[in-house]
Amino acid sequence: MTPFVRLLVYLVAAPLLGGLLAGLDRKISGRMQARMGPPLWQPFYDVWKLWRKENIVVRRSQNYYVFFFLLFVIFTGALFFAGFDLLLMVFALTLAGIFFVLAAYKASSPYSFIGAERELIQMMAYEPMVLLTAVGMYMAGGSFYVHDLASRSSSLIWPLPGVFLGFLFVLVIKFRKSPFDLSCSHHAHQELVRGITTEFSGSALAMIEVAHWYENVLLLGWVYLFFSAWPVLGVAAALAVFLLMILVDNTCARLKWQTTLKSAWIVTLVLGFGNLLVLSFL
């Protein structure tokens, strides 16, 4: 499959798969909480309803920042699935997160302001480990290009077990799951006011939801990259990680931001940097 074809498949299939995963998340979470849960297609109904609603904003520039947030998330996934530079992908995803934070700051609401501050704390927590994951793949695979890493005959999980475990730890933050869902949570019982997304409505909130769908598919694709030498195992590993995120989300209470930051940095230092240090001597 050519990079252009993979890019087209990603642009079309990622929001469909991401929406289905969001619906599966709600369904499984509901069963874990002794209730039926919404229909599997509920996330699509919600986004469609948001697109049709009036978009009320405090400042019009909010919508531009949200649009660029969505655009850079899609661009990041396009880089990944077309097989381009992994390091550039990390920087593009960080830029997308910054646009999301700027959109919340523009709302001039104390609730969205606090949510934006916590989003920045989350970024400080997970970014070092995400960057070390890209560096570790370069050290083990000899290239930053996703195409080269995916075409290897041996799996990246063998030289990078610590990096993989550290990446799983910060994925809880990236997926916005408890105990690290500091800036906002998709569970209604945990939120009186919905953090960073408090002042968004209508199409802007719909774009945020779709951006998260694209991002979740990208992150699961990165999990697959660790096992790409065995495609079936890679898909199974990505699905297992997704189910693990749901389990952790429904069994853990939210932690303080200080604990989130410290624990993420300790994991990055011990598992991530420690793995790279051992790899450099082999």
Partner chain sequence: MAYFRMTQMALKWAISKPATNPYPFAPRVIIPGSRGLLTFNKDTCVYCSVCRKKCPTGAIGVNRHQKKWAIDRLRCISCGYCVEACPKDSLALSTSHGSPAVTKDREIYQGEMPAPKAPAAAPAPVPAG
Second form
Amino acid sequence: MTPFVRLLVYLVAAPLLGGLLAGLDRKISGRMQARMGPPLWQPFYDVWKLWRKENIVVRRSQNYYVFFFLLFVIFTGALFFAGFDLLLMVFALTLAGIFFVLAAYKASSPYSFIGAERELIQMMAYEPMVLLTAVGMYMAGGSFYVHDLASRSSSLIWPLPGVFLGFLFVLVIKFRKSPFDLSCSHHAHQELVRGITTEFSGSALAMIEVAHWYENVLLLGWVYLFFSAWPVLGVAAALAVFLLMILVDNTCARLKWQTTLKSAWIVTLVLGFGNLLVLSFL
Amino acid sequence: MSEAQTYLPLSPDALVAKVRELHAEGYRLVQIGATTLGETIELNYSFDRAGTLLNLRLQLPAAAAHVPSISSVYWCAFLYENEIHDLFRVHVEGIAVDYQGKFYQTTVPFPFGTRAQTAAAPAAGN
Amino acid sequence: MAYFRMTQMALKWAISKPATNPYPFAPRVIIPGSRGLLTFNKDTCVYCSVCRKKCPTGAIGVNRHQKKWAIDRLRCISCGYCVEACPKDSLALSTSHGSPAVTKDREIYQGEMPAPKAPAAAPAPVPAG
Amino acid sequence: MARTVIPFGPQHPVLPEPIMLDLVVEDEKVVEAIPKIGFVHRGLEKLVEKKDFHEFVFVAERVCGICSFIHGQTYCQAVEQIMGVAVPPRAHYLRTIWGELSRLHSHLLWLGLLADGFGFESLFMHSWRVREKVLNIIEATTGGRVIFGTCKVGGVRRDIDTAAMQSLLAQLAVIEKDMREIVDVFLEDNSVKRRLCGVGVLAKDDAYQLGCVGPMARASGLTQDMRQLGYAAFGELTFQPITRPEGDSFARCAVRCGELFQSVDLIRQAAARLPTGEIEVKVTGNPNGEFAARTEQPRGEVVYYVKANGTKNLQRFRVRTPTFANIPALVKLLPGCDLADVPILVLTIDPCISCTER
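Got the form predicted on its own; any chance of the form predicted together with the partner chain too?
Following is the full complex, with the preceding chain placed first.
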């Protein structure tokens, strides 16, 4: 596949796949909680319904920020699947996150305000590890370009086991799963109502939802990159990681931001940094 | 089941001193309740020690029901005192946390008071 | 290990049958002894008004002369006081909960009148008043 | 530092009922908390002037939707005491069994809400799954699920026959096993402990001074359980109040977990000693006198003050519910905690606002 075709496939297939994964998540979570769970297509029904709903905003501008959030998430994914620079991708994703935070700040409600603060703390928690992952891939694979990394004959998991585990840890934060669903959990049952997304409704909320689908596919694509020498194993690993996230979500209480920050940095330091240190001496 | 329950009649002036005495003896405040009996309002201060109930009983004229607050002795009394103010129009002086009649948001002001009290209250109420 | 107790439970339930019922599609398991909908038998009723007097919520209305018995379903709390009081056993509590009451109507039952008037169709919801 | 006021309630996803807390926060530290209640004041106490004292049991039961049976029971006890009615022993035992079943379902409900408060959805669902089984027992024996409607002045309205009692005990064994699984998670899971241990510590003296009741007081080391007064059949059953010395949220959770098994044990004891005979006596005449009945609700001590003057309507009916007595402690605990701890602290007093306001 040429990069251009891959890009097109990503743009069309990622929301479908992401939505399906979200549906699978809800179904499996439901079963783990001894419930039936909603139909597999429920996330699509939800987004469709949100899209047609009345748009109520506190400030008109908040929805533009949400639009840019969606745009930059798609842009990040496009960079990744077209085989571009990993570093640029990391910062584009951060920028997308910042737009999301700005949107929440703009709504000026105490819930979304504190949700946005927590989102920033979460970004501080996961960002070092995400960067280390990119650096580690460069050290082991000799390039920042996804295209080069994906076409290597040996998998990146062998030199980077610690980085991989550290990456899994921050994935829990990125996927907004318990124990680290501080800023916004998947359902409105926390002290901040729904945290960062409290003040969004209608099509803006639908955009946030779709952005998460794109983001999830991108992150799972990154998991795949660790196993790129064996494509089948890579897809299986990405799916396994996703199931693991669901299991973790259903077996943990939500922790506080202090614990999140501390544990994420310890993991980054021990697993991520330790791995790179060993790699540089070898 | 029949437990002994004592009722001690008291005057409002002697209340705080007696309550302080009970506090020193290790009593726990169980409740403060009011009852409208015609044109008098009866207040019951219930205390408990090791499972026996002791009640202090005050009789106040409904038209001018004033009572000192015991929240300086038992801080937790502030809720009960706000309650008897909002429902019975008993004026409690010096509550630790005074809600100024905004504790219960009732449509009818002082709903549990005597009929004269309810009628005399401003219609908009609290 | 203590940490994995929840994991065990989650995995166990992930592969076993859910504990919930798909309620509106599958009927609820009926528990015998449940106090549900109050049913009225107009053939045995003598319209003595004992149920009306006993009802703690005032949900029942009885008109002895017109032989009418009425119930406000939204007021009925299925306590069964009327069932215990009824001298003719015309009232009973079924285990089902009946259809949801969506209007504030009273269900009116018209008993057989001795006069040659045609009996009204029962049950016929008539606006409350 | 910038201060934000977070309106916590009266409608808020973690709150089961309408209490409002104005939380003044600096960053995520709560510096002040002002409670407001009065959103669901129904004036039930005033209703005694309209309903006669037999009918009023149904109103008393509706004071609370969760601990409803014990409310009805306490009311009946107060009236029976005033009228000098000797309730048959079998009725006493049946009341005990139903009271403990209601404690089981209330505590399981609370455990679920607590799990939800610290963001543990699947534990929440599992707690309520087990609660459902308790509700099924209750439905089979009384006909209602949360409003039992079986208590009356002078006894009870339904009997549990031998076959039903056997099936009750069999189901109870299953429930006990399920509860053991869930309680193990609450008491031993790492992430749960991290959220509960050391949060909202209430010293023993403070708990006594603030008038705490129920599990809140027992978690701070106070041996205070109204069942020790020996009402209903409790005088003839053996049990020890469950206490914990720590006084934090974990202790309050652990006390309630312990009480689940205590209730199962009490039901078994009561079932084994269930006397035969009548379940009610005929009550004639009207009450004249006053009495303050006290029982142990799942949430703590409830006080029913009943004053009657010889007519069919009571003169005064006053309820002091356990939540009312525990709110001062909540107000004391909140300042200084993290915003993330607020749901836990609010839930550990097990707030039941509709019964607090009657």
